[in-house]
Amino acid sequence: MSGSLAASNLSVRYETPGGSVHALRHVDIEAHPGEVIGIVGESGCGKSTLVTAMANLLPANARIDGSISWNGIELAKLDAHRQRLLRGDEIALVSQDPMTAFNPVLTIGDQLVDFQHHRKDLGRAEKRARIAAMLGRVGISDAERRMHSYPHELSGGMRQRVAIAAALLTDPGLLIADEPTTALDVTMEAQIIHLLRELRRDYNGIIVIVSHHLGVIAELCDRVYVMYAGEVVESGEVDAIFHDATHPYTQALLACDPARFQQKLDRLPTIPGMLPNLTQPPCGCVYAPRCDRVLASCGTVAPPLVELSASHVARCHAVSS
């Protein structure tokens, strides 16, 4: 099932004892079936609330203007029982922690037949036999002992492989994978990339990837979103952003990737200063405390959302003047 995604003037705040906490503002992102979609950005920018969001997965304290709408439908305004339809049919999400996918005391292959609990057409059988199937799809030889397998019995390149079968089981028109490797090792990760590089050849709906590995995100996605501090700096076409980066954190992000080093570093190179508080986010450039190109205004306005070329925006002062 394929369809399309859009997200409009989205911002969502968390209410808190401590106050609101603002942690996406004014986010607009769209992706088309056959589209690989990347999102970037340091931690706490706001990248994991995002896809949360398009999963209609968000906490109950969490607060939501703007749109965000799947096939044309405005997700925040579904009753829960649609909202649990559309995941399991329609929206499905690989979570960055594959052992808090499955329950522990049961096996992979009762796990897998109960995701597959939409499929009123299939038996069990047929059920098991198509996992079988998607095992061995995504890399996992002997995919019938592997069933009688307990989570715990599996490594974590493992886990991840079946989270990403038990995902592609619902036939999903989007696939959200939260940070897929962040929990692997090198040689696990490899081989989760060759994956959803293998995925992304046969896979007709929509992937989003969230990763703050850039390597993952140039080597897999068509278009990228950077994300600092809840606000969608720049997007464009992946060779855009990675051979003609416009926004200064865009830049400062690149320059911090460890694969442009070639030599042996004593510290990893890093961006200077800290993310804002987003209980009072700035009123100008989030960026700009940190930014070694600011200018007078970036302080007190907000930047302008400029328009390098047809498919490439950044929102900066500096590019603007």
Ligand SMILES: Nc1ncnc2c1ncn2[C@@H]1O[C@H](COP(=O)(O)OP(=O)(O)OP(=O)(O)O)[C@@H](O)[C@H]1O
Second form
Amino acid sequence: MSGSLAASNLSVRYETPGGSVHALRHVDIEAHPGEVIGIVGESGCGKSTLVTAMANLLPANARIDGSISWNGIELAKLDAHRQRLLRGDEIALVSQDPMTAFNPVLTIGDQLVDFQHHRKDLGRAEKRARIAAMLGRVGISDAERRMHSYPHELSGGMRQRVAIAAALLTDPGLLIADEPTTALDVTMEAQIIHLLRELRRDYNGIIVIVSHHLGVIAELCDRVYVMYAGEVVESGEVDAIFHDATHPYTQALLACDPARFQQKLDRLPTIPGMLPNLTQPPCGCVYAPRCDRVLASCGTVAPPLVELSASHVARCHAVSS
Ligand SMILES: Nc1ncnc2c1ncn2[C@@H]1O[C@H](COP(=O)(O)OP(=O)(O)OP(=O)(O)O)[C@@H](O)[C@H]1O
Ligand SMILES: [Mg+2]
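Please give the corresponding structure for the form predicted in complex with the named molecule, as opposed to the form predicted alone shown earlier.
Below: every chain and molecule of the assembly, starting with the one above.
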């Protein structure tokens, strides 16, 4: 089923004994059927928080403000039953650690049958046939044998592919892959990228991909959101972000991309400084303490959203001046 996704002024904080962690602040996002959306940013910037909010799977200590909707339906306001139904067949999240998606004591086949619990129209044999076909589609050739395996008997790459197959079995209108390649070696990574590229071709729902690997994002996505310290600091079409990056953070992130360096470096370049403490986010611009183009106003006044083109925006004082 296809639909549209929209987050508007979305904020998420986690209540912890050490205080409220402001993991997401005033995020606006939209995605339409057929689009592949990329989300990038350093570790701890809120990428997983954002996609977990999209799947309505935030942990109990999370508090949401603002709006996140699927096909115009406000996700946070759904009752538990409708939430389960919606997750069952419209929104699927392949989480950062695919091991968490599986029950260690059940075979892959039994679990993939369970994943189709909402398909009351299908019998067990039909569900198993769908599974075999889907495993083949994600590049697992000996599907029948694999269905008898337990999760720990699969390699990391294989588990990741089974997790994607599990998600696809529900025919989701929104497929979210959180760091689909980060835990994998180079060969496995290439296989997953190949799979996502194939999917991109014949899938008409929305795909959201979170990745540290800018090359993966550049190759697969139509539009990119760049996150820093819980905020979207720049967003635009993939070409605008990779060839015409405007926010100093996006520029720094691209400059540090390991793929840019032909020779193997002893130490990869990193952006100097650290993420701010998210229990007390800085007022003004969140990136100001690390920014090489900082102005007097950056420390005190929240930066405006600057429209660089109809689809390319950046939140920055230096860009607006
Ligand atoms: N359940 C939780 N309780 C408290 N704080 C949390 C929780 N989950 C995440 N956080 C905090 O929220 C912030 C954003 O985390 P998140 O996992 O969304 O970042 P990320 O961009 O996905 O990072 P990574 O690239 O390492 O996966 C971090 O400061 C993190 O420590
Ligand atoms: Mg994450």
